[in-house]
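Next up: just one chain, as structure tokens, the form predicted alone.
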Amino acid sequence: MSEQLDSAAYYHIAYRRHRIMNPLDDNRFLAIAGQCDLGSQSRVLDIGSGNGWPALLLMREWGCHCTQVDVSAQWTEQASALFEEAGLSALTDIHTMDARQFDIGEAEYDLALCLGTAPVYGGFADALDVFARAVSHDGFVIIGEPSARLPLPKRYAQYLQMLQWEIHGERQLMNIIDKKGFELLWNLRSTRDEWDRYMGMQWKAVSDFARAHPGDEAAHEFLDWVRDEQEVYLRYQRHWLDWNVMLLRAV
């Protein structure tokens, strides 16, 4: 992966056809959210809300209010259009900003949602510190985080280190959850089919974009990036990494 490539631009292309921008099916997301006792008076905070699809699912199902925060104007504009089309704009406020600059208040939310964006706060443990302040006494946290089946193959471990991706083992995640004063209530682990669909949609989206823009040099550099990611995914990630969506509550 070239350090000169614009990763934000790449993912804006790669995720363009995703709904939930994680290896997670809509119905399985609703199953875990269904444990949070949500209703029309519930307040949800979605950090790294992306295109707004998870928030839309919650609103359709339970009529709750959702505050969405994402640094990408492309995604927040898409989310705004999504809610406008669904007639649900009154149930959300959307903020285009770095989540670290967003004032979460104190114990204001019934659910804090963070699907894969814990690194915005510095990592999994730091994100739990933030959400411990954000949710009410009986509130919940749904957080998505990868875990590794340790020990990893040496080459893959070196690759992750090069990218500065810190991925914990399952026992390490459990220790962090305990240390931060939460209990784990549910854990959904993405299936192989969910992983394959998630990655395949990215690969095809980048390929389609390059075909539609044959003179775009960056688009063809992104294709090289895809080939690198395909090799890493098929050789290592598919076998050694899991994606976990965890339901937590303060002890």
Ligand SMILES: C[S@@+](CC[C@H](N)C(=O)[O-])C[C@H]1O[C@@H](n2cnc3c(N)ncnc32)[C@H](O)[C@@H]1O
Contents of the next structure:
Amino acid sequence: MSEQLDSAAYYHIAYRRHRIMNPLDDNRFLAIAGQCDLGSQSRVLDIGSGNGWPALLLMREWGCHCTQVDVSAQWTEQASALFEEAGLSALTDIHTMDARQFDIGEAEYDLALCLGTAPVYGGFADALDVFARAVSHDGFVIIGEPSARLPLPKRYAQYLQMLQWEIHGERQLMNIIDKKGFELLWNLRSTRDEWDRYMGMQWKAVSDFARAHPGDEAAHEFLDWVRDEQEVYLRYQRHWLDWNVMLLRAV
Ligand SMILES: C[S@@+](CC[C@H](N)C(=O)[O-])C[C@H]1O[C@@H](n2cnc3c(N)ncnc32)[C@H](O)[C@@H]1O
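Taking the form predicted alone as the starting point, write out the structure of the form predicted together with the ligand.
Entire complex below, previous chain first.
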């Protein structure tokens, strides 16, 4: 497996067909966000906001204001176009930058979203420190984080180690939540179908891209990566990893 893969370029292709860019369906995301008492006065912060789909769902449903931060201009431009088309541009401000440089202020938000982007801050525990500052008293955090069904098969554990991908067990996540001064209110675990769909959309997008660019060396490297990923996914990830979207509130 190539360790030189340009993962940003890969994900720009692999996520081209996604709406929400994580393995949770829109309706389930709306169900968890529906617990946050959002309204037209609410302010939401989305870190690693991707193509803007989660914010679009919230703005459409509750008319809240969404601040979005993503390092990739490809995604922020796509998000701008999406909001423009939906007539929602006035409800958002979009920042194309590394989230670590973004000034989150103090207690300015009613809800902070971190869907698959805790590694930006160094991991789950460090991200909770940031969000503890970002949200107001009584504010909420919705954080998406994988968990492992421990103990993992040795080969899979070695693979994750090679990628420097630290995945906690569910119990460890709960300990961190307690230690960081949050209470866990909801935890939606993605179903097998949601996982399969999320992965399949990546594989198909990469395959479509390689077919459309037959002479492109990178496209073929991405296809090789997909084949490796498929094996890891079908042998291990699908059985040993859960995707959790958790609703937290500071104690
Ligand atoms: C898996 S996608 C998730 C997108 C979105 N949260 C969702 O669930 O639909 C991860 C996003 O994090 C962004 N990202 C990665 N590193 C970042 C950083 N240092 N600062 C801001 N965004 C970052 C990527 O560009 C990508 O859009």
